[in-house]
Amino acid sequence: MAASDHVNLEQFMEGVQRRNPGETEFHQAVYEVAVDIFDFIADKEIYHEAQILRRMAEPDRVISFRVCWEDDNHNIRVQRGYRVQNNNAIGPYKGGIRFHKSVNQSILKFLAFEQTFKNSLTGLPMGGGKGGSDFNPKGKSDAEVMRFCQSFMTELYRHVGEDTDVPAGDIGVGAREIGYMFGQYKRITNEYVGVLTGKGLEYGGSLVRTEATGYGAVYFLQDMLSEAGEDMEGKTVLVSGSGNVATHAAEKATQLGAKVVTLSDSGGFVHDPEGFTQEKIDWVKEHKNKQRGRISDYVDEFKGATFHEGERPWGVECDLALPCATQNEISKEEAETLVKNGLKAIAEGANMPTVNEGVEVFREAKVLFGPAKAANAGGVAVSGLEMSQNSARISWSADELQKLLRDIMEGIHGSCLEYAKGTDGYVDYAKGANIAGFKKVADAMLAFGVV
């Protein structure tokens, strides 16, 4: 990057921080994109004149609202709900709803900003959005979750629609929560339309949606390795998380001949040096997703495994890594440890799981790095396919959807490659994803004029 471009980047980020004080996650997400985009647009005055990147970093709207609900003890509870509609230049806003105690405006703005580029990379007509609440469904009864979801949708329904904004699930929002919200939307509007994705198969959901994010991350990892003349056979893999994304990433990696040796949750991680077989992965799916148990219980079921309380798995030696838990779960120091221990490639299954300094560690070490906006786009890709099925009143088979998912991930890899190859032979997928995702949205914005 030229010195003058670096000054421009600093000035740009100063403006972002000034306009969005205290929103550190949002600052991080914008910087991670801007550092590559300023290089790309250095000789393209039209993007500067139209202030495209600044406009992308200013959401179209941020909606905040009160959500009142009654718990089982008849106490009135008050939460805060949000919907961030970041950019709809290439299609209706599309992005998940997250229910977690950590949810705030900064996190949702980062996720909506990131979603804009991710959705662009899929090749499907979807803009970027995100929403959620600081409501924590853990420990709540089904009745309490239902009452909260109904109250949440009673406000949200005004701001969403099949051609306006189509939310999906995210952390804390699974099939149960989607069902309650869709039921309330239908009750209020008297419309049966595809306003939410991640629905149950009985009422408009899509096959393969549950597997899509985890499978997609492994497909992207597989494509990166293939481009480098490698494959996954016999490789040792670290996976973080133990929800849908993590377990399906572990499943697909195992199917491709790799040995997955870790899974985790907020309490710590399990290390199974013999590797997670399909039987073991199925046990984790049942225990975590249906029984809502803890990953620490794994060691009681399968001998030879160890549980490491309060730790993350990144100190275990490996060839490949699939962070599938949450944002900023790989620090700079942990990235350095991974590199020291022989890491060859990493694909992000979660949203922004590596801090910016950690990403630089991977890039400087020439580790193949698949950023979240590319590697975990499989989930929103199948959500987009669910939208198509709902609009056409049809449903595709699992085999058809598996092929479409594989084709979309291969297309994302190809789009990243177009801008990722450096003069030293290193394929910088982070740079490629940022530029490819930016260009499509930016050119659409130019076509619309100043709006």
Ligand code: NDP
Contents of the next structure:
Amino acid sequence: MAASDHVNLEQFMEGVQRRNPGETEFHQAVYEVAVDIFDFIADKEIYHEAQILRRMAEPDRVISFRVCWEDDNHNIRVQRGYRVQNNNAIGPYKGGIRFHKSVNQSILKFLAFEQTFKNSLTGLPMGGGKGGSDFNPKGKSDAEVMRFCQSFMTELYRHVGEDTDVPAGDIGVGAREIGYMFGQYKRITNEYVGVLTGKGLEYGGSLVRTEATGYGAVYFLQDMLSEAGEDMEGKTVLVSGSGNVATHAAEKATQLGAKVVTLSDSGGFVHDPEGFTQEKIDWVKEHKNKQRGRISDYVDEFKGATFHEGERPWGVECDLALPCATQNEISKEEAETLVKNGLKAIAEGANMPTVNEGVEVFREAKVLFGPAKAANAGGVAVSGLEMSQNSARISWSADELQKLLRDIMEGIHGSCLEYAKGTDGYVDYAKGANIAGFKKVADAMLAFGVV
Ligand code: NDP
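Alt. form predicted together with the named molecule, vs. the form predicted on its own above:
In what comes next, the whole complex appears, and the chain from above leads the way.
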């Protein structure tokens, strides 16, 4: 095919939109990658001929299933479960399970697509997948969550396996849910294998997995700053969310001498101008994740802090930002406000927290921007290490794992840099991550022929 016969970016996106009607988050995620990849492959005929990007944007399979369970009042409830297996060119599918009322096929397809590039960047042999359900764990009893997880796994078990597809946690899926799902998998298959990661330490989990995503995002931020001749010391940081990723990002940023002044949940954000100390972060972890309370309660516990109902933290003055809640939580206008208030660098702990127009605002203002697929890859990297430990039936020490996590994040930063340096000196990490993530998967796909 002559170069002029290739579809251009607009035609490619028209096709994606036509084949995936109404799946706006999926369109957004594919577009964000396609912009950089079209540029990169402009003079690389082989990727065009093999239709590599088109194949990557078509999941290997999308599995959708009914999940029935009984609530404590004996009502029968019906939810929808999913597993999107996007691409296994470089290893078994790997990616979290999300339980949230907003979950739908579009969100899981975007997450599975992103995961493919992220996993490639870690340098570990993992393909990309994602799953979940529109089940809302909020306000449910432990017994209800257990019955739901067991019912969910009763269907999912036939699609996953230690060498096939290894899910993990995500929003609404933590240690409790992983425990219930692992128990049900073991019960059905009579096999004790590493089919899930994020497991409890007593039954095959890895040290440092819980901290890995948040810590990794801060390491990435630290590496971007260091490349620019700066550090974290004394910087004011905005963090959104108050779950696993947010609390550990706040913890590591604090340990590195920065001052974290916000945390949030879907009800609003807390502003603590004094900064979150370790003691305060421990309180949030216990209150939000164990007691399943609300972040608004923080102001009753710690004087001087204020709660801003229904708002996001991006209007507070800061040097650095770590969005760690959910997708599309920084709009174009909020990105502009952050820039106006002096933002120097941002690392995405959550998946796709910034809308594409917001990313453009950061790029134009030359704000250092660590995209999710690079910045939050620490979690899946330690999940990959959990798989290795399970296969070898060994456990590594926290020190060893901390060092491996630090090295992997440094490696990801280095891979991004390879393709990220522009002629004006600005390091475009989003572009670097897209190209570095793409190349490894694409070359593996070429090796397999037309499959
Ligand atoms: P958690 O369930 O532990 O915490 C999620 C947090 O985000 C909660 O504070 C929640 O508030 C808030 N949140 C969720 N939805 C919304 C919303 N619509 N608006 C405002 N706040 C919201 O999840 P994680 O910390 O594990 O995940 C957070 C993000 O990080 C997600 O994007 C996830 O995909 C990503 N991620 C997670 C990894 C991991 O290892 N856990 C790995 C890589 C990425 P509330 O309690 O009110 O719901």
